[in-house]
Structures are given as structure tokens and as C-alpha cells.
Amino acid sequence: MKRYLIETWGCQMNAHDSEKMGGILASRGYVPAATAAEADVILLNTCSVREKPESKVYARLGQLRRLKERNTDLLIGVCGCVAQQEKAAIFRRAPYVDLVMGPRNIAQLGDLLDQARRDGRSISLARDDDPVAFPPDTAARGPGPRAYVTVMEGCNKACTYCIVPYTRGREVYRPPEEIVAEVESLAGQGYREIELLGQNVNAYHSGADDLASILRMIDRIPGVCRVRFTTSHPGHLKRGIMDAMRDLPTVCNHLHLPAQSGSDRVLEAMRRGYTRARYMAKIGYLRSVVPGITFSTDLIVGFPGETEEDFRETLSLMREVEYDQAYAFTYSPRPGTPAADMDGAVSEALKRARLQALLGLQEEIQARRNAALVGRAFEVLVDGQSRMDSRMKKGRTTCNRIVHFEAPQAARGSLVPVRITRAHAHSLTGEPLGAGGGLT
């Protein structure tokens, strides 16, 4: 049998893109390879958002070159955002690469593989008019109980640090009926939690419908018990979406809402399109109408011109919101973005020091918030075995906390009431209760 290996870097959208690639390969008779050495096709599905990822890609390609020398029939492809960013330069730097494919060209993967085998090389890069449509039953999804559903592609924002509008293109939206049909199919297959994906997911619109409309449509689909959506831009978090989170029992009480900075001066330089006060007003409204809601965020430290006062304002934002998770990074210039040419570069040493201070504060916040949950009970959606202890199962609460617990008979996809007995830095341990026992 022909075998494939897909290595994935990046966000949930990249993970779902890899599922789509895997489905196409499966339809052509391929099965997953356990290691790169036994693969007939190796695809690197890349992300170019941070930390000079193109360097990591070329380093990985250098390692794969030895496999290509031993097996000249091996096809090596670079896919995703680095492919879109680097284009044909990939062939010049790594001439043993056979395929370069942008993130909006996945449906062409089969034809590109055929072309690479026939002609020795193939390339297809995303255009703004490329459709977002993809046969939903083709994706090689995991065993569940959660499934990703793409609702839109691209981003129309102009954040000065971000390369996504260039690599992913302008926004394109799927029709509501396609989204609903895919979710209905997934529910019929036993998937119980749906995560709606888009680079700027709450900007979704199609005719008179917006993300709130989609959430209401999905809430009525039998078999769906949880719905999430990511990633949201604060400027597009409208009252209708927040009220849908309040009103719809399937919509989870967790929201990933990137702040990027707590300083209005930095937010303006980033062209984020909102102030700290407007951001906090939306946090405040959701906390007033959605019981137990939790928040996660993205933060950048060391943006050009960031002063100590600006950084202190980011720390104060973290204390004010008390995020349950924070994904923080040092600023890294991306090619072609306005911020790459800005004055006021912060030294690497200072960026690292600020990042450590920020992460240290977040650890304190998470430890305190997790400890406060000991004794409370939550409904946990079982998604597999615990990596912490092979005798235990693992799952998530609606508020997106990971819980480990002993329940040998609990099947993947089942809902188990669990009382929290112990808090860890990034997860919780609990014990299963009787049916419905005292959930909070």
C-alpha cells in the first residue's frame, strides 16, 4: 500500500486542512505512515504567523532530503502558509521538493501529486477568488467526539504585524446551507462537539445571515451537544453573537478572544480597531449574561515601540480579565507587513524577559482559578485516554478545561459528570459521579 505522512504546524485551521489532505490521499488508496521513513508522500502543512517558521521548514526539509536520496520515488510537498509566502523560492532553496501548495488549493492536491510524478514538479498558490468549498465527507477526521467545520477563509483586517491576509487571502464565506448540511452529516456519524473555524470567524456573513444565525441553526440539529467557534476578533464580537452564547444551550461558555496588548497606544499601532475599554466592555457583558464563562487570549510582547508602561498595561489587563489560558509570544517581524519597517525595535533579551514575566503571571492566575474549582462538578465530554495516567480517561468541560478521571467503562463521546478533586497547572483531576449528580 502507498503511505503518507502529514506534519502539521499551526492553528486549528491547519489541523483541519491536514484532515482534508488526508482524506484526499485516502481516496487515492493511501494509508497513514507511522514514520517518515516508510512514507511514499510527505506533506509539511506549515504556518507562517510567528518565529521565522520558514527557517524551521527548511531545516525539516534538510532532514527529509536524506530520505529522498534513498528513495527517489518519494514525493515531498510544502503546503499551507509558508508555501504561499515563499512560493517558487522553495524549489530554489530545496530543489528536491516536488510540490508547493497554498492553503486555499487543497482540493487540487490529487491533481498536483499526479503532475509532480509526471512532470517532476507542481505548484498551486491561493488567489482571493478561490472558493472555500470542499467536499465535507472527504476529510480524514479523527475518531471524535469533536469535529472541525470551516465556515470561512481569509481575513480582511490590516493588523500591522500579521501576514495572514497575504497567505490566506481575502475573506470568503461558505453558504449557510452547506455548513448546516456538513454539521448534520457529522452529527449522524456520532460527532457531538462542533468547532466552527475561520481566521476571523465572527466576521462571517452570507446574505442576511451572520455567525449568530449559524449558531442558531446548528443548535437545532439533533445529536449536537456542544458548539465552539474560533478565532474571534474583538471588533466583530457583536451583541447578536454574545446573545446567542447566552441563549443557546449547545454553545459553550468559553471564548477565545485575542487581545494582543493591554495598551491603547500599542493597539493603535497594531491597527487592531478597538480600545482596551471596548474590549473590556464585551468581556463584562459576556460575564453578566453567560454563567461561568471563561476566556483565553493571544498576546504579543515586544511590539515595535512597546515601552515598559505599555507592557505594564498588558499585565494589568491580564489581572483584570483573569484568563484561563493565554497564548503569548514575542513579536517577530513578518515579511511584507508594516510593523516589520517600524522604528523602536525591542531587544530580543528584553522581549524574552517580558514574555517570562507575562507567562509567570498567567501561571499564577491559572493555578488560582483551577484551585477554586476543587469540589465543583462538571459535565465532561470524553475524548480519549489520559496521557497523565493510562488508567484514566480525559475530556473537556464546556468551559474548555481538561479533566482526567478514572472511568474504565466511559466511551469516547460520552458525557460524564465529574467532581473535581485536584487542580494542576493546566488541567484538573476528578472522580465520576452518579448520573446528573450535582453539576455546576
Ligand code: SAH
The other form holds:
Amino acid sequence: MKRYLIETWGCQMNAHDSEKMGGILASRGYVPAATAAEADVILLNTCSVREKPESKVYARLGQLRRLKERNTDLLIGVCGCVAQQEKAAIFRRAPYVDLVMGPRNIAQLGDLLDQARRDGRSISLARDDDPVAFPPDTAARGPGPRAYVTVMEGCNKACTYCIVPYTRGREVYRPPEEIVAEVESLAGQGYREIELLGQNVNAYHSGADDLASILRMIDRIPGVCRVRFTTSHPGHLKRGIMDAMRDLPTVCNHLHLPAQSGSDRVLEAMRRGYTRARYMAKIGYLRSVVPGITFSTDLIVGFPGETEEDFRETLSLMREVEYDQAYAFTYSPRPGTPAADMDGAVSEALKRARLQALLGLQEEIQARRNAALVGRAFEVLVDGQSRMDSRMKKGRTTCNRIVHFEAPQAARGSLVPVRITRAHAHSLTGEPLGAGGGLT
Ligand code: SAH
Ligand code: SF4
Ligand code: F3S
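Switching forms now, from the form predicted alone to the form predicted in complex with S-adenosyl-L-homocysteine (SAH), please provide the structure.
Following is the full complex, with the preceding chain placed first.
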């Protein structure tokens, strides 16, 4: 029996790409390996959005080299965004790598493995406008209840700090029929929550259809009880999508809407294409039409030229929106991006200090928001056992809060009404309500 190990860095698109790669390997008779030492194929699915994850890839390759010395049959592959960015240079820096595959080439994985075994090496990288072909339903997904579904690939934006358009290429959109067929099949297999994926998911369009029409099609599919989508660009968050969030019972009342900065000056230098006021207008509209909606965001500190005043604008944006979660990063110059050549670099020490201040504020906001939920009841979609306590189950609310509660009988994928009894920084604890408990 041949065994495979896939190690995944980066975003949800990469996590799902790894499931697709696992599916291809499974169709060729491979089974998952528990450790790198017992694997016949090791694939690193990599991320190059910041320098740190990228340098980790080479560090990890250095470790894997020793396994390769012991087991000459072992195949090592570098996939994902670092592969697309570094191309054949990976073979030069790590000559024991057998396979290099870009994120748009996943469907070729089987052939690339054969070629690497036969010729000693294989490489496949997409061009910018190559189509992304992927047969639905072959991904090796987890047990659910959540399943990722790709709706589009690539990004046509040109944020000045970002490498993603270079690694993922131009936007391509899956036909609606394919998306619907995959969701129907997943619903039939018992998946209850669908997360639609795309680097710029709300830019989706195909003929007359846009993301709002896809959401409406999925809303009608029996068995699907929740739908999320990520990542949304504020500029593409059109009224139709916001109204679909208001109207469709399956669409969750949480939105990840990366702001990146609260300063118009920095947003302009980032070429994000919106102002703080326009961002806030969308948040305001959603708050007015989707009761209880929560927001999360991505923020970058220390973009070139970011002054103390600019940074304070980001803190004030966080206070104004009151995010439930903020993923914050220090700016990392990426080769070939316009921002890498901009003046006004912020020192690493100052970047770190700003990040700490930002995270401190976010903790405060989260603690306050979570504390206000004690006593309220939510419907929780059970996704498994709590890691903190073996008697506890855990799941998420539609507003994306993690809830732990004691309910030995509650099955994965069931919806349980839970009253919140305690608030923590990143999660909530509650007790299941009996019949007639009612939700508030
Ligand atoms: N498509 C999404 C996110 C893509 S990358 C969007 O437009 O929002 C995920 C996050 O990484 C970004 O939102 C940004 O906050 C961060 N990021 C991207 N490039 C970065 C860089 N060079 N340095 C630091 N953070 C970066
Ligand atoms: Fe990067 Fe901007 Fe595209 Fe997001 S929208 S992937 S931040 S270029
Ligand atoms: Fe990283 Fe590529 Fe995703 S750079 S964040 S894995 S699109």
C-alpha cells in the first residue's frame, strides 16, 4: 500500500487544493500516511503571501532531505504558490525535490507523479490564462459537516503589496451548473455547510449569473443548511450580494471583509480601490438588513509610508466596526510587487509594536463582544468533539462564533440550540436547550 502526506500552508483555497490532491492520490490507490517517515509521496502545498511561510518551505525541505537519503523511492513535491513563484529555481535550491506543480495544475498531479518516477523529475506551471479543469466530487474531504467548493480561481486586482495575482493568475469562473452539481452531491453525502471559495469570490460572474445568483441556486438545494463564501473584496460587494445575505435563510450572517487599513492614504497606496467611508457604508448597510451579522477582517500594519496617524486610523476603524475577529499581519515585501520598491519602509521593530497594539485592542473588543452574549441562545452546527474537554462538543453559530457545550448525544452535523453560559477570548461555552428552549 502506497502512502501519501500533504502538508498545507496558507489560505482556505490551499486547504481545499490539498483535498483535491488527496482525492487524486486516493484514486490511484494511495492512502494517507500518519508521519512523513512512512510516506512514499510527500507534497508540500505552499504559500508565498508573506516571506515567513515561504522560508518555512525551504526549512521543511531541508528536513525532508534526510528521509530521502534513507528512502530513495520517496517522491517529494512542492506545490502551490511558492512553486508557481519559484518555478524551476526550486530544483536548484533543493535538488532532491522531484516534482514542482503550480496551483492551477492540480488535475495533472497523477501524470506528474508518473513522470517523476520515470524521468526523475517533473514540473508543471500554469500560464496566467490557462483554464482550471477540475472534475467535481473527487476531493478527499474531511468528515464534515463543512465542505469547501471552488467557485473561481485567481485574482484580477493589483493590490500593491500582494503576490497572489502572480501565483494564482487571472480570474477564471466555474460554470454555475458545475457548482450546483457539486453542492448537490455534497448535500447527498451529508455535508450541511458549504463554504464557497475564491481569491476574490464576490467578483464571480458567468453569463448573467453572479455570486448572488449562485447563492440563490444553492439555497434551494435540499440538505444544505448553511452557506458561507470567502474571500470577499469590499469593492465587489454589490447590493445584490448583500440583499442575498438578507433574503436567503441558508446564507450565514457573518462576512469576512478584509479592510487592510483604516487610513485612506494607505488604502490608496495599496491600490485597494475603496475608501474607508465606502467600506463603512457597506458594513452599515449589512448591519441594517442582516440582524446580528458579524464581521471579520484582514489588516496589514507597517505598509511603506504608514505613519503613526495612519496606524491610529486603523485602530479607529477596528473600534468603529467592532470585528469579531481580525487577522493581522506585519507588511512583508514580496518580490516583483510595486510596494516592494516604495519608499518609507517601516522598521521591523515598529511593525511588531503596531501589531501588538492592534492585537491588544482586538482582544479587548472580542472580550467585550463575547461577554455580551452570555445568556443568549444560538443554533450551533456541531462539527465534532471539543479538544479542551472530552465530554464537550463544539460547533459554530451562523455568525461564526465557536461554541463548546456538553451534549454527548449531539451528532456531528446536527443543529443544536445552545444557551451561552460563559465567554472566553476566542470562544463561548454554553448548555444545550431542551425542547421548546427557543432561540433569541
Ligand atoms: N483575496 C483576499 C486575501 C488574499 S491574501 C483579499 O483581497 O483580501 C490574505 C491576506 O494576507 C490579505 O488580506 C492581506 O491582509 C495579507 N497579505 C497579503 N500580502 C501581504 C504582504 N505582502 N504582507 C503582509 N500581509 C499580506
Ligand atoms: Fe491580493 Fe488584493 Fe487580489 Fe486580495 S484582492 S488576492 S489582496 S491582489
Ligand atoms: Fe498563500 Fe497562495 Fe493562498 S500565496 S494565501 S496560498 S492564494
